[in-house]
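For reference, the chain that follows is the form predicted on its own, supplied as structure tokens.
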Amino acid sequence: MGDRSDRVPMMTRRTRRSTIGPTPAVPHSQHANSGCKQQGTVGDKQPGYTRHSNGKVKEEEKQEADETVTSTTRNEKNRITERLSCHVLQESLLSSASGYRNYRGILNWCVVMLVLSNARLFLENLIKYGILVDPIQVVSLFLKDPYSWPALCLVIVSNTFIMAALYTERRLSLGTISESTGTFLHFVNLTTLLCFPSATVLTLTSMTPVGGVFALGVYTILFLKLYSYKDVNMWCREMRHSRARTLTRSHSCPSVARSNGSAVHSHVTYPGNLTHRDIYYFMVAPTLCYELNFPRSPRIRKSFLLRRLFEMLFLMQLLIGLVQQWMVPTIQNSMKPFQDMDFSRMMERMLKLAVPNHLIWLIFFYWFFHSSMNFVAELLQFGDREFYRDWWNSETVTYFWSNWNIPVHKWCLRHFYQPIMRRGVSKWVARTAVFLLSAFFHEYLVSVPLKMFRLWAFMGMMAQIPLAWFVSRFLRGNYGNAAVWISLIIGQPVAVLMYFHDYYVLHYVPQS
């Protein structure tokens, strides 16, 4: 009995010390019974977890109930809202504020009106001049009179001077001739070259002006093709020079056997690029910038071929459709308001001349830049494909002639704009130095084959100046690129009227 009496207070005083905060006073029996639970359960706090956690939950569930409550009450005041309001802040869709972008429809409904108002005006040709086009009088042309065979036979002449040229870089290569001596035998190869054929079609009356232009675009190509031609073969040289001459004939060599257009596409090394082969193929390569080995694709896809000659072959077709059916009559009918001095008249027969000329010129850019010159470098394995931009989306003048001509911006670029910036020239100069090329090889393409001198397309080209200047510094973005369209299709059909009506008074109208 004493040693229960005595167990009960020290099983009490260890109850207390493990209780935390005041215990509630109970009997002594019941206080005994749950000393000896806790004894059995020492330090196993799982009973009390388990009310704190039910009460947790209890929490959490009234806080849901509470937020589902809200959320129904929020909804009702939203639908009650809407009810009463319907409008928010917001910009119009044809603001720029408003960030909208997607103009499909408009774009659709502006080329249904492009054809509508083509098709009257197609409709109206044909009522009133009947069917035009004729595909025979073209070929009969080509085969059957006399002028164009002069035209070819001047075409065959050209092989000359790139014989000249290739025979010239070899002596230079080899150390038989001087470095001045061999620019000299350049210059001179290259001044003939762009004299000769003008002397020929100004002086043989069976050239018209088809054939010269075909000439003289020939030549053109191939004086800016050999003057890349010598500067890269004299860059090669100073490279040589400056290496001690660690490249020689002799380890080049080997590399000519495989030179550009073979199967196998090997490395090629100065001077082993001086062959006809080479030349040759860098000729017929759709670019005017040579260089000794070219980007090639690895192989000819026939399925592009097929589908850039079949582009080709319907393209031209419609373009001689439209210039017979379209052009011609309405240049002809625009003789006499030149004539007669009616400048309302003259504006009336530029802007209708202005729609099939825009349209024939933006078929030829399709024909040329992309069908042909595709068509040719598929055929050669060449790989660089990148013959025009975006210049469609050109805001001022200068980014449409560095766009739309990309193998002539290069070459440009290239051989004449950063030579006259290495001499310290300054850039406003350098640029107006590339216009005044670019307007002196339009005025000879042009007056030459006409055999009449006018400078209607010189200053065409020396006008680029000024506009450009303009549009840089007053029209920004849409402004600017609507001004470059407006250029596009309102300053050509000028000077086409004003070289049509030249010519025609200066060979079918009789001289007093």
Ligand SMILES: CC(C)(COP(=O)(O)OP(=O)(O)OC[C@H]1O[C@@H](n2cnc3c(N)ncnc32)[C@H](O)[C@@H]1OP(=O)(O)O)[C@@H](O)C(=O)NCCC(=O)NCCS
Second form
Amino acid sequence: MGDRSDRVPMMTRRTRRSTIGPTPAVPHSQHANSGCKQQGTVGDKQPGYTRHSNGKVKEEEKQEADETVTSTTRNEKNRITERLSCHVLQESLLSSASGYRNYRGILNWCVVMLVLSNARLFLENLIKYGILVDPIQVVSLFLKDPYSWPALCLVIVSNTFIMAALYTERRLSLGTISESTGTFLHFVNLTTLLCFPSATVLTLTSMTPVGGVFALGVYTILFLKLYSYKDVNMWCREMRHSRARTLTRSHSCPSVARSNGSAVHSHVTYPGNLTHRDIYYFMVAPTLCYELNFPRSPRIRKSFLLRRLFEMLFLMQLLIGLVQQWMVPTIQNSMKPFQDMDFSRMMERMLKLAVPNHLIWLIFFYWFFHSSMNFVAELLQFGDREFYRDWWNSETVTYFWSNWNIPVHKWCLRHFYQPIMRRGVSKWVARTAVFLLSAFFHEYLVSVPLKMFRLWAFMGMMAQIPLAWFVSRFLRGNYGNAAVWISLIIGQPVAVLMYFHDYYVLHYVPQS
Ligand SMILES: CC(C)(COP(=O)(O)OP(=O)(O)OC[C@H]1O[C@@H](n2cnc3c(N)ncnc32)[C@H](O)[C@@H]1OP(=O)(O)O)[C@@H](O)C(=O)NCCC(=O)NCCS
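To test you: the structure above is the form predicted on its own. What is the structure of the form predicted in complex with the named molecule?
Let's see the whole complex now, leading with the same chain.
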């Protein structure tokens, strides 16, 4: 906006000069740029131009010429006045009173500086360590032994829990088991779903930490999905019972055989949704919240799918490369200051790690929430593509947590926050309970695979509550936004260094 308003007076002045001057006051190059249309306009207004034979037209031309002469005289006067005074009452652009808001150039400068300083870091890193990128090494992070695939086997076993949930729901829908028995069976299923993989990861020596994170990640997603599946089917039964009380038999919930995942999209009602196809569609769909009829996109766009696939493959390689080349050496170099408890060097290492860590996190965000989720959604014709919102504009910590990971946020709202709020629990208690649950899962996903319980992830998540209060109470607008960014940029490397330090001490430092 500021850009346009700045340009307007200049444009007007330039146009006036090019149309009134009988002799070209504009340099030749400017004429060339003005194009045919502008030259034609100048020519048409020249006095004494005898192209028309009609007398009326000549009269008009004469009048026009007189007007031009008058306006030339007026403009000549203006020009002389302009020459005499050259100052206007105005503020400097950078003072806030000027109302100037167009900082596009400054933003570009920031990007250029960022690229240049990172290019320097990149070169420094290459000179210091050489090329550390090794794609084969990634495989060893998942497998210790090429003939043993514990994480994958664990993931395959998870199928049993899906089947258990489906059969419990089928029996509940038929009325062969009571609601309380069904709830108990779901409770056993979901508890085992969390305990069994963690016990396996903790006891199996062939399981690597990365393999463990992968397997537990799959089980956590499964837990959240099956919890949602149980809740939604229960709500459907409640609705069926309440309708059955009010409607006649002929109007009560008709069962339709086609469900989520079928080739022909049709509306399904309970218990027509209790099929293998429906539950497996939900298991692979990029959402944690179950619905009987997901919104579906009309067709698979091949070019969109290929673009997302290309992004997924490229960004995956980039992530691996950045971790191996940039993050690992920085973490390794941080061990000594942490062991010596040298605070100034610890701070320096932590800030050094903050840059690659943050960059990797941003790339990961795009890779997971945009490329991968859209790829799966497109493939499954899953219509709801709101996987994230504009978290980068967060001015409060709660806005960030409600907008960066929409599948988890939606699940938290639908299956945890709102149900406990409906029971009369206050907003702050409900919010604390959600963060407590989230902190538990964060710790579960880190501590179990690393086989050490330090609670850094748990505390990091719980620290969001006082941080949220502080930011909303004392910081507004851009300051709030900066506080959210700082907490992201600094908070994560602190947690990474804490875990790495403890893991290193536990496994590589000889115990006296
Ligand atoms: C805790 C959390 C759910 C709060 O979300 P929020 O959007 O700030 O919650 P709000 O208090 O604004 O309420 C949200 C909705 O709850 C509903 N709600 C509010 N009070 C309610 C009540 N008393 N009863 C029922 N529903 C209620 C409303 O529908 C409201 O929606 P609206 O905004 O359209 O009015 C959110 O911060 C969160 O998801 N945190 C955890 C995120 C997380 O751990 N992510 C992990 C990513 S790795």
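This is a predicted model, so every value here is computed, not measured. Positions refer to the first chain, counted from 1. Heads up, when I say rigid core I mean the largest set of C-alphas that superpose within 1.5 Å between the two forms.
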(request) For residue 339, decide whether the Cα shift between these two forms is 2 Å or greater, given a superposition on the rigid core. (result) no
(message) For residue 75, does the CA position differ by 2 Å or more between these two forms when the superposition is done on the rigid core?
(response) yes
(message) Aligning on the core only, does the CA of residue 90 end up 2 angstroms or more away between these two forms?
(response) yes
